[in-house]
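Next up: a single chain in C-alpha cells, the form predicted alone.
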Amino acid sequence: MASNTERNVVVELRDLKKYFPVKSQTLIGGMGDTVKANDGVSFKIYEGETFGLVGESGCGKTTLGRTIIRLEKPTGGQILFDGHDITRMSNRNLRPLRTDMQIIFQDPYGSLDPKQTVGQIIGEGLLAHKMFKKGPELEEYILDIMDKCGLDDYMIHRYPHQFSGGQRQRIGIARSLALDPKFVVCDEAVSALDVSIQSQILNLLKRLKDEENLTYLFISHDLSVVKHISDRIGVMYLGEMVELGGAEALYNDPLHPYTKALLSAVPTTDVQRKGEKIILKGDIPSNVHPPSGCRFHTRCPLATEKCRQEVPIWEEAKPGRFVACHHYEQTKEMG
C-alpha cells in the first residue's frame, strides 16, 4: 500500500463541528444550551482504505457520519470530499455528488421502505439521479448488483418483510453500490445481525471494497469487528477524536487511557494476552456541559490537574500515531 503522502485524500474534516439545539426551560426564550455532538474532530481518509470509527454509545459517531456526507449540516469547520469543500454547499450543488458518498444504515428493516419491492428499493436511486430509465436495462443492471451482493434473481419481485435480518442488510447495501460510489458510511452496518451473520456481511464488505474500489468509513461500538475490517483506526470520547492511527499499531499498543480500557473489554480466547479489565468509574458526562479540560478526566486513572484545567492538543506521538492525552506515555502502566 502506498503511503499516506501519495495517496488520494477522499475525505478531509477540518476542525468539524456539529451541536444541535436544546430547547430553552426559560420562559423568556433566548439561547438554550446545545449538544456538542462533533466538537472539533480532523482527520483524512485516504481512497481505498476502511476507516474505521469506534467509541461508546453518544459519543458522536454516527452524527459525524452523516455530518460528512451531508445528511447533517455542520455546525462549524470544513468538509473536503473529493477535492471539493462541501461545508456550505447548496443541496442543488450538492446533488450530482450524491452518488458519490452513500451510507449504509444500521436498522436493516427500518431503513427500507416496507411498500416497495426490492427491485424498486434499489432501482430508486437509479431513476432519481436519471441513470437509468424504466425498463429491461435497468432490471438487468438491478439483478446484476443484486448477484454481487449475493441475493438471487427471484428475490427482486419480493417485500423487505420476507426477508431474514441479514437478507435485508444486503439489500441495503446492494440500494448503495447501485450508485458506483466512491465512499460508503457504514453506520454501525452489522451491529443488528447474529454474530454468524456478521462474519458473511463483513467478507461481503471487504470483496465489494476491492472489487469496486471502495473507500468505507466503518462505524461501530465493536473494537473485535472494527479491528477485522480497518486499515486505520479513530477512537472518539464525547465528541472529540482521542487517538488515530493504524489497525495493529493501536490494538497493539493504544496510546490514550480510553482506548486501553476499551481494548480491555473486549473478550478474547488468548489466554497469553497480558494485562485485566480495566474498569472505567463514572457514567459518561453531558455532552451539553463537557468537563472543563480533557473530556476524559472524570473518568481517566492517570487524570492530573493538569488534565482538569488544560485541554490536550491532538499531536503525532509517532509516525501515524495521533493522540490527544498530557500522559499518553504512562498508558503502559494502566491495567
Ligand SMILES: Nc1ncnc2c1ncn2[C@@H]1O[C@H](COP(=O)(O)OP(=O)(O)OP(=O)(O)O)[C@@H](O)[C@H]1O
Contents of the next structure:
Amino acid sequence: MASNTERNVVVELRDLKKYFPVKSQTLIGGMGDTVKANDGVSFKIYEGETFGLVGESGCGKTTLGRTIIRLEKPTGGQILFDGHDITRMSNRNLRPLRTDMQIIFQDPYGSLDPKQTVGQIIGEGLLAHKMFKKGPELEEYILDIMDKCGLDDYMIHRYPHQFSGGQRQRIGIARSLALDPKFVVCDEAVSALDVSIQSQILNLLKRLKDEENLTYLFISHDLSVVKHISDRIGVMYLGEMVELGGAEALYNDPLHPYTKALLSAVPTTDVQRKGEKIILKGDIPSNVHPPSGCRFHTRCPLATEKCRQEVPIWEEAKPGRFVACHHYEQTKEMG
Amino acid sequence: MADKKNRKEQHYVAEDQIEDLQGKELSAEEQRRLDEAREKELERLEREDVVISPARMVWNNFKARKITMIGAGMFLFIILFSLLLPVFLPEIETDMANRRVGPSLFFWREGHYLFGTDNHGRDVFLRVADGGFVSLYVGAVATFISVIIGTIIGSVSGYFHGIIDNILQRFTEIVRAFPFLPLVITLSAAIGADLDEDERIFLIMVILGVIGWTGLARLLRGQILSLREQEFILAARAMGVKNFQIIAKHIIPNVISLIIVSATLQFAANILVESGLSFLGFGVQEPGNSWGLLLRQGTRDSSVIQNQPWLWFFPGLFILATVLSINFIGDGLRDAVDPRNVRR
Ligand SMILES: Nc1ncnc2c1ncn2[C@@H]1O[C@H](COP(=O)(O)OP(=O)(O)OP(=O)(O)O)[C@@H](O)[C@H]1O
Ligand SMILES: [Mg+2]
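Having seen the form predicted alone, the form predicted together with this ligand:
Following is the full complex, with the preceding chain placed first.
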C-alpha cells in the first residue's frame, strides 16, 4: 500500500467523536451521561478502495458510517469529504454533496418505503435533485440502473412487499447508485441475507464498484465477508479504532490482541491458520463509562498495569499498519 | 391454452393451502407445505405480472371478512335512510287525530304508521330518519375537528421530538384528564338557555371535537416516532430529500390508514356521546331532533316506556345498529391495514 500517498483521499476523519445523550428519566432532563459511540476515530479512505470496518455489536460501526455522511451531527473532530470540511455544514449546503455520498442499509424490509413502487423508490433522489423531470427519460434511466443491479424491467411498477429479501437489497442498491455517487457506505448490506444470496449481492457490489468507480466503506460484524471484499480493514472496539491495515496483512498477521481474538473465532478451512479459538473473558464494558487506559484491558490476555493507566497511542507499527496497543509485539505469541 | 388453465387451477390450490395453514400452530411438515405454497404464489404473480398496490391489498383484506362487509352494508343502509330519505319524505307534521298510534306493517294505508306516532301525532319513522341526520352530522363534524387537531398535534410531536414534543404531550395529558361531562353539563346549563337550536348543536360538535383528539394524537406520535427512525426515511435524508417532501411522500402515506381507522372508531364514539348527552337533556333539545332526544322522549316516564315502546325502541335500535356497524368497519379496517395480515 505504498502507493497510498499518491491516491486521492475521498474521506478523511480527524479525531471524530459522536456522543449520544443517555435518555434521562426525569421530566426536565438534567445534563446526563453520554454514550460514547465513536470516541476519537481518525483514518482516511482512498478513492477506489473498499474499506472494511469490523467490530462486535455496539462498538459504533453504524454510528461511524452515518456520521461520515452526516446523517448524524458529529460531537467533535473533523470530517473531510472530497476536500470539503462537512463537519458543521448546514443541510442546505450539504444537499449538493449528497449525490456523491450514499448508503446501503442492512434491513431489506425497513429500508424500502412500503407505499412506493420500485420506480418511485429509485427515482426519488433524481427528482429531488432535479436531475430529471418525470417522464420517459427518467423511466429509461431507472430501467437502466435496475438492469445493472439485476432487476427485470417488469418490476418497476411493483411494491416492495412483492419481492424477496435479496431482490429488495438489489432495489436498495439501485436507489443509492441512481445518484451516481462516489462514495457508498454499505452498512451490513448482506448480513440479513441467506448465505447463498450473500455471495450474489457481494459479487454485484464488486462489479458495480468497478463499473461505476465507487469507493466503499463496507461495515460488517462478519470478518469473513469483510475480508472477501475489502482492500483495507479497520477494527473497532468500544467506539475506538484499534487496528488498521491491508486486508491480507491484517488477516495473516494481526497486531492487536482484539483483532487476533476476532480472527480466531472465524470458522476457517485454511490449514495454515491453525491455532486455538481465543475466548475473551468478560462482557463488553459500558460505552457510557468506558474503562480507563486501554479500553480493551478488561478483556485482554496481555493486559498489564500500564494498560490500565495509559491510553495507548495510535501508531504506524509497520508501513501501512496502524495499531493502538502497548504490547502489540507480543500478539504473535498469544493464544 | 390447456397449459394456461392448468396454471390457473394450480394457483388456486396454492392460495387455498395458504389460507388453510395461515395463522395456525404448524408442524414442520405443514410449515414446509406453507412455504412451498407461498413460493408458488410468488411465482404465479411473477408470471402473470400482477401489481398489487398497498391500497389494493388493504381492500382485499377488508372484503375477506364477512362481519366487516355486514357492517359496511348496514352502514350504507343507515346512510341512505338518514341522509337521503328525508329529502324525499314529507314534512313532519303534528296530527292530533292520530296520536300514540302503534307501529303497523301496512303503513301505506291511511292512519297506519310503520314506526307508529308520538303523543303529538308525529310520524316516528320520519322523526327517526330526520334525527339520524342530526346524529350522524354532529358525529361527523366532531370527528373531523378532532382528526384535524389530533393529526397536527400528533405529527408535530412525533416528527420534531424534544422540547416541542414534551410540551405537547403534557398538554395532551391535561386535555385527557379534563372532566368533560361536568363541563358540558355546566356549560349547557349556564349558557344553553340563551342559545338557539343551531348554536346548541354547534356547541356540542365543537366540544366533542376539541376533547376527542387525544387518542389519535398519542397514536400518531408513537407511530411517527418509530417511522422517522426507519431506514427508508434515513435513505431519503441521505439522498438530500427535503423535510417537507419526506413528510408528504413518506410519513403521511404511512400513517393515513391509521388516521382513517381512528377516525372511524371516533365517529362511533361521538354518536354515542351525543346520544347520551341529548338523552340526559344536555344535548339537542326540542324543536331540534336527534336519536338521543327521541330516546329521551320515549322514556319520559314509566307509563310511556311500557305503553308506547315503539317510541324508544326504534331510535335505540338505530343507535345500536349505527355504532355497531361503524365499529365493525373500524375493526375490519384496522385488521386490513395491519401489515401482519398480508394477503396477496
Ligand atoms: N440514536 C442513538 N441514541 C442513543 N444511543 C445510540 C444511538 N445510536 C446508537 N447508539 C448507541 O451507540 C452505540 C453504538 O451503536 P452502533 O449502532 O453504532 O453499533 P454497531 O457497531 O453498528 O452495532 P451493530 O453491530 O449491532 O449494528 C450503542 O451503544 C448504541 O446503543
Ligand atoms: Mg450496526
